[in-house]
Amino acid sequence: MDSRYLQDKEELKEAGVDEERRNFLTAGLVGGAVAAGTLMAGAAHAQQIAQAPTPVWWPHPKWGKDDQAGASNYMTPAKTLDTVKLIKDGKVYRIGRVYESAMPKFGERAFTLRIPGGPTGGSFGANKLIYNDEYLSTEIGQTGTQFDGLAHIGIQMGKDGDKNEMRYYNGVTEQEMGSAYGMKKLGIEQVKPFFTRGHLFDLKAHKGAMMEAGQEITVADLRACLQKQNMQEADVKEGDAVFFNTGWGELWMKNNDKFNGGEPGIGMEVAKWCIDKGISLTGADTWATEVVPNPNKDLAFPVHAELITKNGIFNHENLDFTTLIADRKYQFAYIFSPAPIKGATGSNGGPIAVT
C-alpha cells in the first residue's frame, strides 16, 4: 500500500475537476483539492509544495483503519471537564450566521425556503389549531455556516474516473462510499459532538485591517496574535479548537461578490502547526478558513486535502466573530453538534461559545 503515489503534475492539476470548477480554478480564485509532497521552508510561500510523490495516509496512526470520526475523538469526557474551566461569567455567544436565500454562496449552490400553503394546515379540533411548517431546498452541508465533514473532500490518485483510486479520510474510497442517496461511510452522523476549548486569533487587530484575498496567515501571525492577547502557545493543547479572524467576515451581505471571489487565510505552514498541535477543527470567517487563490496556482484548496482528508480534522466556515471580539473573549467553549443527517457530507447548524 505504501508504494500508491500521486500522478505526475500535469494530471494531478486536472484531478477531480470538472469544467465549470476548472474555469472557476483559471480564473484564479481557488487554490485546491490536492496537497503533493513536503512542506517548504519560509512562512510567505510555506504552502508551495515540492513536486514530489506523496504516499498514502492511511490507516490513520491513532485511530485505526476502521476510524469514521476523525478529530472528533478528542472529544471525551476529560477533554468536557478541563473546556469547563474556561467558563468564568456563563454568557453564551452565537458564532453562526444567520441563513438566508441572499447570503454568500459557493459556486452554483442554492438556499431556497418556502412556507407551504398559509397556513400549511388546520384547523383541528375544536380549538381551532393551525399550524406552519417549511420547505427547504439547498445543499444543506455547504451552504451559510457550515461544518465539513469526512466525506467532502478526497484526492484522486488513479486516472479520471478511477473511483477505486478517488480516496477519503482513512482511504475509504469513492467506489465504497459514494450513493446517490447519501454517503455509505464518513456520512456526518459518525462525527461527535464537539464540546472542546476553542482559541480565537484576532487576525484583522493584528494587522490593523481587514485582511485581503490571497493574504496568507502564517505562524509568525499566530504567535504575535497570541502576544497581543496575553496568551501562550502553551494554551492550545490537543483536541482544542482554532479560529481565525481576518476582517473578511464584514463583507457579508455587503459585497458577496468580492466576499466570493478569493479571501484570505491560513496556508500549509498553519496546516502543519494545526497537525503537530494535534487540532480538532479549525474555524473563519470566511468560506473555506484557507488563503485562495493560493500562491501556487497549480493547487487547490490543499489545506483541506491536508486537514480533512489525510488527517481528519474538521473546517467550520463563515463563522462570525464580532460580539466575541467586541467583549475581547479570545478563549471559550467551542460547542458544536453536527445535524445527525445519515450520509450527509456536511452541516449547517448553531455553534456557540461560552466564557
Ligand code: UVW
The other form holds:
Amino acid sequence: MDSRYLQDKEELKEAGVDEERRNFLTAGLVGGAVAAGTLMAGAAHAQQIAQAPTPVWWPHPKWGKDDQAGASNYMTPAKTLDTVKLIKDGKVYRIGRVYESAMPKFGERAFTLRIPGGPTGGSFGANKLIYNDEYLSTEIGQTGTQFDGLAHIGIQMGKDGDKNEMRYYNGVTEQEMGSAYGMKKLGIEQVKPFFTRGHLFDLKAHKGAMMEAGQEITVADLRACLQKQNMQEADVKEGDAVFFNTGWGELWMKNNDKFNGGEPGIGMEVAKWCIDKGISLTGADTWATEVVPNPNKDLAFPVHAELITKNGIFNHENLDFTTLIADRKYQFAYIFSPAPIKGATGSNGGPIAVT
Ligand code: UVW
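Mind sharing the form predicted in complex with the ligand? What's above is the form predicted on its own.
Then the entire complex follows, led off by the chain already shown.
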C-alpha cells in the first residue's frame, strides 16, 4: 500500500498527536517527500498511521490538491498509442446495456421516458417536416450502465450533518461542492475521455458457474483467470482498465429482484491490487462492481470509497461482456467519453470495446 493511508483524525487525537503535528504528518506522507529520519513520529508511528481504517487521503500525491480529473489523468497520447496496439481485427463491441424503464435500478431510482406529442412538433414548411423529442426523468448518471464520477461517493468524517467534514476525492467537502443545480466541484465534465487498455477477467468461466451474492473475487481468482485466459499480470499497466465478469449480469431483466438483492464482486483485497497497479477504472456486469453484502458486515460499499473517493479511480457498472466472451476477447481498447453534464455525479452512455 502506498503511504497515503493516514490516520483518522480522532485516532490521532487519542494518540496525543496535535493539529500541527497531524498536518505535518499529512503533508509529509502525502507528498512522499519526508525523509525517513525527519519523520518525528518514527517508523512505528508511521506504520500505525498506514494501517488506520479511516485515513486522510488528500492532497492526491500524483495529481495535486486542485485536481478534479482523478485517474482519467492517465489518458495521454502515449496511452492512446499503446492502446491502439491491442486493436487487431477492427471489431467493435457494445459493452453497455439498453436503457429502459424495466431495467433493475438501485433503491428508489427511476427511469421514465416520454415522447411528448405524437409527433412532438410540426409540420413545418411546404415540405411538412415533423419531429419527435424525448423527455427523460432519471438519475441520469446512476441508472443502467453507469459511470461513477468523483462527486458520487464520499465519506462522512465528522458529526452527522457537518458538511465541512463530508469529504470526497482530494478532500473536497460537501460544503464547497454541493449545490441543488449541479455539483460545483468534481462534476463529470471534469473527467477526461477514456481511451485505454482493457483487461477482462472471466470469473464465471473460472468458477464454472455464475458467482453468488456476497461471494468475493480474490487476487488468487484474478491470477487463475489470467492463466486460463493466457494473459500476463505484468501486462496490466498503469492507467489500464480492468473488468470483472461474474455471470451476475445474466439476471438482468430476468430476475431483477435477485440482481438488486446483492451481488458478487471485488473486495478490499482486489481494490488494493488495483491501487497498487495504478488502474484507472474498474467495471463489472453488476450494479456496484464490489461484493454486496461485504464480508465485513459493518462496512457499506468500502470499495467504492477506497477506489473513487480516496484514489480517484472510476467505476463502470452494469456492463455486458457477453459478445466479448463469446469471441474469447479478453484484451481490448476500452473507449468511453462520459456525457459532460456539468455538475453530474456520473454518466450514462454507450461504452465500447475494440479488438
Ligand atoms: C451507490 O450509489 C451506493 O451505488 P452505485 O454506485 O452502485 O450505484
